[in-house]
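Quick heads-up: it's one chain on its own, the form predicted alone, in structure tokens.
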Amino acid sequence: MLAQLFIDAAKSCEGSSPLTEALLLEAAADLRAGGVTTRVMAGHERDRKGTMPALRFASALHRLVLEGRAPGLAKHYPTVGGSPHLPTLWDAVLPVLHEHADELRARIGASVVQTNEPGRSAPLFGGLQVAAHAAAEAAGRSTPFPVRLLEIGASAGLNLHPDRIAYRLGADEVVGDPASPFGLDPRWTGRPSADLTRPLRIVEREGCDLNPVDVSTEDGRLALSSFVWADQLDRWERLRSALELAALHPAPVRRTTGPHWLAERLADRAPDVLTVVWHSVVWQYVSPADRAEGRAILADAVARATPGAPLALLVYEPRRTHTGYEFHLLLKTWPAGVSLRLGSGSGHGIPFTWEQQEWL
């Protein structure tokens, strides 16, 4: 039923998205009385829950707030300046979904969730520096390998420039690129096993993805700017700074599927460099086909992997405990056969703890 996949959205958002989750839980009332969400939402009554068709439905709204083209919405967004009232925030959403709702309809059945947080970065560059060692240990080499970087569902590809970077890890340490325009707290409770004064070598960098956002353009910067919580300014601020990093350097990332992607990048090794193949919180939405035929393809690699050139996998995607879900980073190496558990943190990368232990 869509009014519950609106209702489970809105708990994802608890404690971090005030704005978000009273917004969801109105539109899910709104659909079970039948009112204008149901004409907004019309023709997604069976969507998936991996399509997130309510956060499609937040996004919609968000980006017609910051095209300046719903000014009574506007005063509860504080991504452009206002603040939110959560009493009267669907007494100004109404409106809003009434004026709008052939054109939210349309957006919404047009778009795909863009989880291009570059909060994610932070334990990448903490995982690839502990990757690029413990290659180079079991290699026999004095010094880390460079990596060759292949993220799968890359989106606009801007966590893959983690070596550019400023990780401030202290009021008087720094990590990564110092000179970068992109300053980032991560938040880290440990620290990574590896040598962070070494610097992170990067010789490629790539990506692909079904829907790839092109951050070059006002409207590629809207598309991603549109799936931030509006009342997360700190996740708004450091989408800001990683759109201004892309822009000094733009990465490829090719619109293809990622099986055919990654066994078209895997057939070509290079020497002396370890490849890392990488994707954080993508795994839910590809089939179960397209990662069958992915684990296929990397363990024809695995069985090519070299000591002098060595391939690793890195992810960071939610697994269910207990109590839930936790976002754990996760590290294998072959042919060193390194297998690690590196670490969790909150879905978009920060806060994140490290807390290294085996991966069985």
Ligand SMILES: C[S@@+](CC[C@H](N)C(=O)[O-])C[C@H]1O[C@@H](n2cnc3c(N)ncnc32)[C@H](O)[C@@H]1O
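So that the term is clear: the rigid core is the largest set of C-alpha atoms that superpose within 1.5 Å between two forms. Quick caveat, the model's predicted, so the values are computed rather than measured. Numbering follows the first chain given and starts at 1. What changes on going to the form predicted together with the ligand:
Remark: with the core as the superposition reference, the CA shift of W90 between the two forms reaches 2 Å or more. Comparing the forms between the two forms, the C-alpha position of P307 differs by less than 2 angstroms, with the core used for superposition. A22: CA moves 2 Å or more between the two forms after rigid-core fitting.
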Contents of the next structure:
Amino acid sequence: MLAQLFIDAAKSCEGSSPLTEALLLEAAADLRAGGVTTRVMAGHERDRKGTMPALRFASALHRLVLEGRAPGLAKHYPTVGGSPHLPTLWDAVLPVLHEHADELRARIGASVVQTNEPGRSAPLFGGLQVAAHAAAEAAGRSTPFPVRLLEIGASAGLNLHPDRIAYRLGADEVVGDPASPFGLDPRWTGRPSADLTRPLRIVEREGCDLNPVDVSTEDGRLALSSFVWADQLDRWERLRSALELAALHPAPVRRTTGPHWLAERLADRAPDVLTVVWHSVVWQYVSPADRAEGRAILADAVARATPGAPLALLVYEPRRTHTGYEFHLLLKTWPAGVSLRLGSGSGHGIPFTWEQQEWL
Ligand SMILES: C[S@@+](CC[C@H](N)C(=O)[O-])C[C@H]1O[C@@H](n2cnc3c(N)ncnc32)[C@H](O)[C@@H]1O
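Form predicted alone done; form predicted together with the ligand now:
After this comes the whole thing, all chains and molecules, with the earlier chain placed first.
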């Protein structure tokens, strides 16, 4: 059962992380043979698939590597300058499992899978620009609205800074903040239907999360870093830049459920500001009761939205299609009644295709 969860997780890495795929397949075989992985995973034999025990195993090992405590294994980990040699990987893993079995077991038991993907800031940036322009047009304003950004399931809050990133759209074309230490190549096909040379003004930003990660601490930074698959260096570099930006501009992420927090935040009226409720790759984790409550709170705020104090919902979530899952960027604004599918892209937000159409 547990070995099968490792095999399923290995399949999800196929083509994108050969290192994690090989690690998890070897660990599955070791579990079936009653090897040391059985001791490391003791107590997790009946973990639910959704809690991703295999990814917590990979992350706990990665963390030891990042802490410099597994030098033999580090040789295979690109995040610390190594180069994977898959035929000898498991030989390097085994001594680490034997030496740190108790600590690994404790960490796997204490952790939840936590990723905060800064690549999603690129569709967020474009979506906010469209929202700020559309709400201004509906209100008869000549300039886009400034934005109040409220993020549900913000994790470490790394996507609360979409205005502070330099988006490199072409050789000589940079939008966002060209002076930012965080440069992103968003790999866009098409463009958002808004003038991106106009600055996006975010006047207030705040998130909430059930399990926020505090990246002002070494522990928090290690926790997020350890969940990046160690041979995905583009994501690794993105995370490093996003952590640097977050250190310059700490943004609050409250420890609470989405509906509770949203009710408090949406109770305030924000004149001359567009309030945007944003979430990405969160909805699948929210309980049915919280979803229903969240919808009711939003409906109440929608009823109170005015042209001078408009409201928007912007989401980047997976949607089931006849061929599998696609990530869609959806926008609704009130009271204007705008309802758009702005485009779709990869789960990490990069690459992304802008293809605006009515969202019915
Ligand atoms: C896959 S992560 C995505 C994080 C971030 N939105 C991003 O795109 O990088 C999902 C996040 O949702 C949070 N979460 C799950 N259920 C929640 C709820 N009911 N209220 C608030 N946050 C929740 C988790 O703690 C986790 O940080």
